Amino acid sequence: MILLAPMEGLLDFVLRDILTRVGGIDRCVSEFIRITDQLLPERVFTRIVPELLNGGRTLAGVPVRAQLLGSDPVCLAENAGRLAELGPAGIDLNFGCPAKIVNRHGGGAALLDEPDTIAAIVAAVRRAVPAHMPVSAKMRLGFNDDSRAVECALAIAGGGADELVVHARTKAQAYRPPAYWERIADIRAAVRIPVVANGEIWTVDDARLCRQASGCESLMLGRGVVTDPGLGLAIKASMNGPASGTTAGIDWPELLPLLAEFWHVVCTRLDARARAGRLKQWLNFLRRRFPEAEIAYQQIRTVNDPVLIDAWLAGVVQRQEGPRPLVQSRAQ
């Protein structure tokens, strides 16, 4: 199974929509919904996870689990109960966010120094959510070090979680390579729930090595699939054939219609001030994989007028789109 990671400020509903049209992604987790000291109104949940208005799925039909972040078991449970009424594909709990503002308030990765609190949160949410609805969690290996990684995983499993995603780095290690996939194997050996490996998976070869080191069949992709939207497809294809170093799931002409659709969704759903920045943000990731994206990024790097971007993108698609069918036809 291939999961799409939650990444605040990057993998929101817009990019979930587009990436799941490509195919190769079996399930998504939303960016976190922050819970502090109140019961949130439904409109907050549907604003962050608009897929709740579509049966808990992206437009391509891929299920989305809604993620909650907080440190108060009672408040998290109350919000999880309300959220469950909206019909997500499951509820996920964030024990991995490395952001300083989140950690300062006792949320995200800061809880990895408090396994008892983690267990209480998971147990409270599990009780508040209908038995048929999955409750999962995502954690890092620790805050400053990984000495309590297994203890935290056992707390999550003991609290009643159905699945655990492990980002194979500590908060202190942030996103610096490498990822310590072998530590996921230690966690997997200790718990009796499914474990998903996450961290530093950029290519098909990375996926193969991660599976070998962690023992996990299921993987969660983040920046790797933002950089190469066909990575999920390529990983799945590699499982049915010889190992390959290529990540070629889709090529640039196939990606262009999706880039245009991404811009269309951004322009219709996001605040005007954020639109140009979102397109540049994705192109910035794509240029690691596609030389054409480097050219595109440089062409619009200083452009912020949506009208000019419309004209530029229309010209790029018209000049470079190949005769292949739209990638949307491959959506799962």
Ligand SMILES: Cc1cc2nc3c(=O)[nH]c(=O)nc-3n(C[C@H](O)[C@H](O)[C@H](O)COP(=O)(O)O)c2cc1C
Second form
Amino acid sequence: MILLAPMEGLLDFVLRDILTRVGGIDRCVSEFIRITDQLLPERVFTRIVPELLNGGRTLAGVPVRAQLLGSDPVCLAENAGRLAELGPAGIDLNFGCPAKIVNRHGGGAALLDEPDTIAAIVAAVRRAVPAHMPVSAKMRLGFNDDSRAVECALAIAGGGADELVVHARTKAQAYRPPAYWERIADIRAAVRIPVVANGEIWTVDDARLCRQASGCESLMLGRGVVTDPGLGLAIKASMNGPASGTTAGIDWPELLPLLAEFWHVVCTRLDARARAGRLKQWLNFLRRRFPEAEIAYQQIRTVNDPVLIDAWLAGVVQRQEGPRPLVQSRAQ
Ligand SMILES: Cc1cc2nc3c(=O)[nH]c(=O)nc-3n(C[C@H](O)[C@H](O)[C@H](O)COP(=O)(O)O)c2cc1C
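Output the form predicted together with the ligand next; the form predicted on its own has already been displayed.
Up next: the whole complex, starting with the chain shown before.
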């Protein structure tokens, strides 16, 4: 199984929609919905996870679990119960967010120093959600160090979670490479639930090495897929045949219509002021993989007017498709 990672501020429903159209992704997790001390109204859940209005799936039909973040078992359970009524493909719990504001309130990665609270949260949410609905969790290896990683994983499994994703770094290690995939193997050996490996998988080779080191069959991909939308397809192809993986992704001509579609969805769903930034944000990742994206990024780096971007993108797509035959003017 290949899972698409939750990424607040980057991988929202718009990009989930586009990336799952490419293929190679079996399931998504939404960006976190922060729970403090209130029962959130339905509209907050459907704003962050509009897939709830589509049977809990992206338009391409890929299931989406909604992720909750918080530190109060009672409040999380109450919100999980309401969320469950909206029919997500499952509920995921965040035990890894490194954001200061979240940690200060005892949520995200801060909970990795409190395995008992983790167990209480998972158990309370599990009880509040119908038995048929999966409850999963995502953790880092620890807050300052990884000495309690297995203890936290046992707390998650003991609380009744169906699956555990491990981002193989501590909060203190932030996003600095490497990811310590071999530590996921220790967790796998300790718990009976399926474990999914996550962190620093950018290529088919990384996926192979991560599988070897962690022992996990299932992988969660984040920045790697945003940078190379065909990565999931390529990894799957490489599993089917030894040498096929290197060519099985998608190339720039295939990506361009998706970029145009992304822009179209951004323009229909986002505020005019936010639109150019979203396109540049994605191009900024794509340019690590595609030289054409670097050129595109440089061309619009300073442009903020959506009308100008519209015209620019139409030109790029047309040049890629080649000149269209001129419409014959009618004889006078
Ligand atoms: C911009 C950004 C936002 C993220 N938001 C979330 C989030 O909402 N919930 C979560 O569990 N992890 C979040 N993460 C962590 C990712 O899901 C993932 O664990 C991390 O990026 C490592 O995977 P990668 O190397 O494949 O990107 C975020 C990461 C980034 C870079």
